[in-house]
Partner chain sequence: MVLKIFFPQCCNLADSGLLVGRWIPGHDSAVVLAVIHYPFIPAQVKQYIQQIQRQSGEELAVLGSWSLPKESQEGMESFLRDLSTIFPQERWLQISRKMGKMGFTCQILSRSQRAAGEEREKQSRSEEDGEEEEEKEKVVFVHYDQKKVMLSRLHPVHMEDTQTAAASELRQVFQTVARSQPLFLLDRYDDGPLRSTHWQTEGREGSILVELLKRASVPLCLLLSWPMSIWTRFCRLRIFRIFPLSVLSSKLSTCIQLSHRSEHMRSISAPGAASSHIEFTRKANTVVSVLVDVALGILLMTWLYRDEHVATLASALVPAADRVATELEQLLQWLMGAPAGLKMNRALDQVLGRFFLYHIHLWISYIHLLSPSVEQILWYGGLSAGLGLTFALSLLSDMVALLTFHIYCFYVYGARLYCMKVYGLSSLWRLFRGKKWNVLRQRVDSCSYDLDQLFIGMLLFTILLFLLPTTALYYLVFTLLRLVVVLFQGVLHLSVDFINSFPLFALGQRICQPYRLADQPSELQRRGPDVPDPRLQLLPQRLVGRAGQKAVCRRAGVSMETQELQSRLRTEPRATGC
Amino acid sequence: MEEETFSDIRGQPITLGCQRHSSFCTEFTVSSPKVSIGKVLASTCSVWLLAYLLFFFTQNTAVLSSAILVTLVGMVLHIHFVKVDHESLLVIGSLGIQVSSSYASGREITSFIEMGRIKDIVINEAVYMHQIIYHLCVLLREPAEPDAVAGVVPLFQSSKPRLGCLVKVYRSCQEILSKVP
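For the sequence shown above, give one chain's structure in the form predicted together with its partner chain.
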């Protein structure tokens, strides 16, 4: 498995792992940076300072215990629903593409798109807040209308790698897709 370091659109370092199982099957894994201790400390301290302030005015200990509960529940929800650990793309020629993202708590979401419904994989530009970013996406089609694009599935949405990383993934995918009869 070859690992390379790239950067995402915010400048944070991300790693791209490329594993070539055979000439028609490759798997790409993009890992995001882990949760930073600084951010965790900062959010926890701010919540608790606020709780102490409220306690100072209301003299009610329920405020403090609820602040602790809120912090704990918030952290659990964050690592379970928000923080993505790594996203992977598995391309198997003539069978399909599998896109999966796994969260920091271990939860994994996968979805499989079969080859008959894939029109192409392209690098697309999108307006994201105040910038225009490149992203890799899968163009879908209905088997009945092979020429029309029926949908767009963006890949690597949480890690948002930059163009260098995307080009590498794109080239390997096109190699495999072009061989499909």
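Any chance you could show the form predicted alone after that form predicted together with its partner chain?
Keep in mind that what follows is only the chain, not its partners or any molecules around it.
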């Protein structure tokens, strides 16, 4: 597997892995850094310090119990629903595109778009706060009207790679899609 390091829109390092299975099949994996122990420790300490401060003034043990419970539940929810370890895009020329997201807890979400529904893959730009960001998107074909676009499916939504990474994936996808009759 060929790996290259890029950065996301926040400047954090991400890794793009490209595995070419054949001339009609390529898999792209964008990996984000693991959960930082320092950040987890800092947030946990700050919540517990605030709880101990409240406990000092109120002498209510429910404050300490609540702080511990809120911290643990917050960490579990963050790991299970928010923190994505890696996103992958599997492009199979005659079959379609499979999009997967793997969370830090091990949970995985996978969806498949068959080739007959794909009109094109494009790089779309969007205004986000005070900057322009780019998304790799799959344009879905309208079944009744082949020239119309039925929908747009953005790819790599959690990792949000910058344009250089998206261009590399885009070119490889276009190369595979151009071979499809």
